[in-house]
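Okay, so here's just one chain, in structure tokens, the form predicted alone.
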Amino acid sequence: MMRATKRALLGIAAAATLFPGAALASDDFTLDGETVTWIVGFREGGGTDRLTRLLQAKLSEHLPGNPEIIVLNKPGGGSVTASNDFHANAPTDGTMLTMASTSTLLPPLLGASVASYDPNDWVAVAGFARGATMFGISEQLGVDGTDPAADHAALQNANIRFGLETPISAEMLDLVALDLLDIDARVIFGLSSSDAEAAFQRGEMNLNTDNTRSYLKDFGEDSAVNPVWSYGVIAEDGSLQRDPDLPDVPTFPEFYEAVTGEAPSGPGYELQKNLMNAKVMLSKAIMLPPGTPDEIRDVYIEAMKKVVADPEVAAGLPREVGSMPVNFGEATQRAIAGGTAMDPEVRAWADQFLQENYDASLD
């Protein structure tokens, strides 16, 4: 049972208004005179913060009552600290929401004990997908991005150097992809994403992974670097489509099928789909706390649709998340389920994969 609201724990002075169990007409819901607090579990100036403030600038005018919107940064534990507090204490009256990210969703997916929240209990407003791709230095690896079979053969024979921080992270997506393709890479751990990128630019690493926007900004005009595959985007009908910012690059399943003659399947691929939802489809997600009435959720969904359609916001979104379509409501909730829940068989495969290859474990 959710504890009584204690806004002081979240740095908010106003008292919560609890709605009765009877249905609330959305036409009657207003935030007139209220302050809405938008929790960001990261420091100011980071990617999650920038996106939140881009949307914040227009959200008030599309919510009933035009409330003041403030952003409260509560960094710690890759947003886990703020998420634990949000889950336990956030009011359900529409005066608080949070901007989740991949690092918010991975701890529950991977069974980390530090996360005392289940994002599936949160109420989804919108999700912002951000493409991801694997790319390499063509001269060192022998890949040019034009023929999956030739690129695969080159990668199987190349001296691959791939820098990551830890195997138990969003980049497990890439490690599983290499394993499914039977590609052996020398993985150097202990490198942050910025350190790995710097090492790649110096040629010390020759394979790298990054979001599509960053790849295009850094290497889009560099013929010496080529993408091998992307992770695509899940359309509303559930099908996997190519990354709209890399329309000529095959998705991982397309690359796999071109190489092996069959579509990927099995627990390893199911794990990859879990991780793809967490890393790509839910790069950022706007969530209301558990127990928020449907009527309030619907008001926020409609408001956020208007926000992202605003010309100023629409012009700024590609700088933050690329050209991926925004998903709303039920579509976001489905992605949350896919990115935070792992079947026991898949979990057992993941644990064995980590133990055999990286001397690590989910337990």
Contents of the next structure:
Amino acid sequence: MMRATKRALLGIAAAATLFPGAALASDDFTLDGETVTWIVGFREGGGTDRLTRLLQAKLSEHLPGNPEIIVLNKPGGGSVTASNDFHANAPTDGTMLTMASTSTLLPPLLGASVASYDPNDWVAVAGFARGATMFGISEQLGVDGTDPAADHAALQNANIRFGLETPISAEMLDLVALDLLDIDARVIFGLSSSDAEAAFQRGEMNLNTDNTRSYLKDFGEDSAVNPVWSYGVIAEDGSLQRDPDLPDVPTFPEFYEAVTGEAPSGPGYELQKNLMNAKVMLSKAIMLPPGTPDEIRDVYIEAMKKVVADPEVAAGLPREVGSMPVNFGEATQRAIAGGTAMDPEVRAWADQFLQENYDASLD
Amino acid sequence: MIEAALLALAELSNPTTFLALIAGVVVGLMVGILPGLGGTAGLALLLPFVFGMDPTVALAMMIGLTAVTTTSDTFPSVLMGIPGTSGSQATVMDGFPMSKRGEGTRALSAAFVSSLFGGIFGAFVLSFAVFAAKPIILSIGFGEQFMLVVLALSMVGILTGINIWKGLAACSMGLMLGALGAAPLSGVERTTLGTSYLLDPLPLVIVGLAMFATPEIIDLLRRQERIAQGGKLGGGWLQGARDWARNWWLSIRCSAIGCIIGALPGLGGSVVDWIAYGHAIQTTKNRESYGTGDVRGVIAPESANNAKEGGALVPTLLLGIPGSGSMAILLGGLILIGIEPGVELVTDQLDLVYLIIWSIALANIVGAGICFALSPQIAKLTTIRYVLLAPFMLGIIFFAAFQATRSWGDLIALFLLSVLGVYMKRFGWPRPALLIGFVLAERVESSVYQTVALYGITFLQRPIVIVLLILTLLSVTAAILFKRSPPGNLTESSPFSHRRTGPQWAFLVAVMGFAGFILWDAQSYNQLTGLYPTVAATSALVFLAPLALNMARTRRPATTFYDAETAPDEDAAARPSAEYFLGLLLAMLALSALIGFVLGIATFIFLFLWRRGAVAPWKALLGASGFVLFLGVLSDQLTLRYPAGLLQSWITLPWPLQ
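Could you give the coordinates for the form predicted together with its partner chain, as opposed to the form predicted alone above?
After this comes the whole thing, all chains and molecules, with the earlier chain placed first.
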């Protein structure tokens, strides 16, 4: 039933793109004279803010009525504060939208009581995937990225030092990955991603995780630092493909299979897939408030498609999110569902994993 | 290298670039003057404009802004006793007493010369550091960062005031306040008191305003007709410059401290002014005069906080790792205009690096020049009847607090912490000690854990750690040897009287109760979350115990006791109490809850000017409307939405009344 509805919706969405005339209903819709507020739950200058401003510059041109668009930064609680307010109070007339990020989607996924919103109720406009990779200092770890089995053996024997902010965060993806591969690491908490990068540059940490784009910029030319695996990208048909920016690096399941001889499975891997959806596929997502009518959504989707095709924006996008394709509407909504819906069995596994290893709990 | 430097200079002499720099400087000076807005807010203000600009032009504008906020932030610090940015909290300590003596101009002049010198010193250091500093920055690991934090914390020793236990307890209170909100190591919502406001730690700007601004405003309202006593304003222009020249060596040392702390990871910029101030006390003669209006107490922090910017740019440009909040936004801005910081920037785009360096130097010169030109006029504010100034000041600090997270919680937090600040002032608890504890709280928590988790005790074998350890020991020794002049009048009619100590006891018990609560609450978390508050609260209780014992046993006037209200004063009965003014603020907040902040503060200003200031109603109305207009313009420029009240949930009001 569920699937049938989704198919139907997909069909409509496809029809809408095939026959622009089908979106006739939205011809009456205009934002002329309106001010559109684009909520960013983070501080100015951060990744989410930068992407928003990159797109903001062109969005007005492509919206009917060319409204004024302002970016409103409402930092607090890793965007939870702004999201709670957005969920409860944002007007559904197309004058307010938000730029969500992985940390917007994680609290509901992991069941944090402070988050009183469900991003599945929000209306997705577009999602920006951004590759992520695990990389290490070759000399300290004995990995060179050529043979997964040899790398794995080296990692199991190495004195790994890995820094991250908190156990319950997007970086849980990496902790679960290490656990599935039976690799022990000394994990140091309290390090923001830039703190962790600084410590990695100093060699105090020897394993690090970052988005592909930052990795390539900081260490792409550095032969002393090599990627171990990437988290890949989910293609339209649902299969996991290699990161287009790291075509020679195995994805995590490829690495796992090369080491153990079988494909990863079980609740641990299911959790990994959830987290991968949230972290990689929905690195950023443009969302309208719950209850926004379809025609307004379609207007925004059309506008956003034109915005990302604008040469100036297209030139700037790789700098922010790498070269993965942007997803729109239904595809984004699907990724959110995949990233935030967690089986009770998987959740129980996650809880036990956190309790056993990090004295932390999801409740 | 020289070629690149000249190329950059040529680029800067291009009128468009130069005008952009000046525009940046002007915006920077404006956000610096407004308390609560600093480089962070200023850069956020520029971001929408720089997007799509020519990179060099945008760069000049952003650097121009960043370089001078710590020049103009001296105005409110010196003239009003309100820290203009968190980088000039320490300037208040001696700058404001100078203003009260009528030496505002002299203090400002000394401060601007120091800022100018510090800024150029920072640019000069940056021009070498971009080539050589990478190995130095990379040698500062967790152990070194931990020792830097300890060294900074040792500055508390010299700033404890007369009673050592009160000083240490105040520092522990700062450490405890830093434990509220999400735990940095586990992300657990720690001691949030059930509010979503405390998902994040308390904002520093609010703690700073509550410790200095509100208590000073209320105190002035009660005790003084005008800030500058007698309403006279001495000249002192040249005097200030001469003061700087006499203390040039102190200024160089503090500039170096500012540069180093700005560049190294671990401390961040907010504590630079306190370290420079502490350093000045530790290393100069006639220390007793610090805190009473000693110009050296202005020169030290002002040299350091401008030099800090040059230092903080080193890791930002070289490693792409921001050293402070404003550097994080600057980094974002650089990426937005297509400049990617990193080693390649220095190797491939050296002319851009020099453009930055020249821009800092030039911005400091222009910024200090403008401040000099404005200061005679602005300093006249100190001769105005304070009752006319105070409601606007209060409006501005609440506006400033609201910049922290832009939520109602900011206003409430400012009020509650202000109550603490007012009583700390009344009972002689050193507020700088609390601030240092608070600023360093998160660093203490994470760096201790990270160092021990990674190195155990072996971190002590690292050479830089040993050097820092020695410096810390020297700093502590200096604090112990520092003979605080015994207050002249330990008599029964002085604040040190041992009689009528009920209010002091009540405050002490309240502080103990808070520590007890933190300790109790901490036990409900796991070790990663609960250990830090346990240690902070325990240390508070350990320092409070001897204070309580002394208070219970001492039967004569002593430094253990202090209550400013005991001091004799002819018209003591005639003036309203501090509680009266706190009550007014609470009423203002209650009113704002009903009709929104803008109308609430406007009503407050109107009534205050009319009833307390005995101003004609139409003038009071004019004043209140002016402030509404001011808020309206800022809301437009900064994309702000002021806290709404019940009224706003019923009807939509037109700009600027929302």
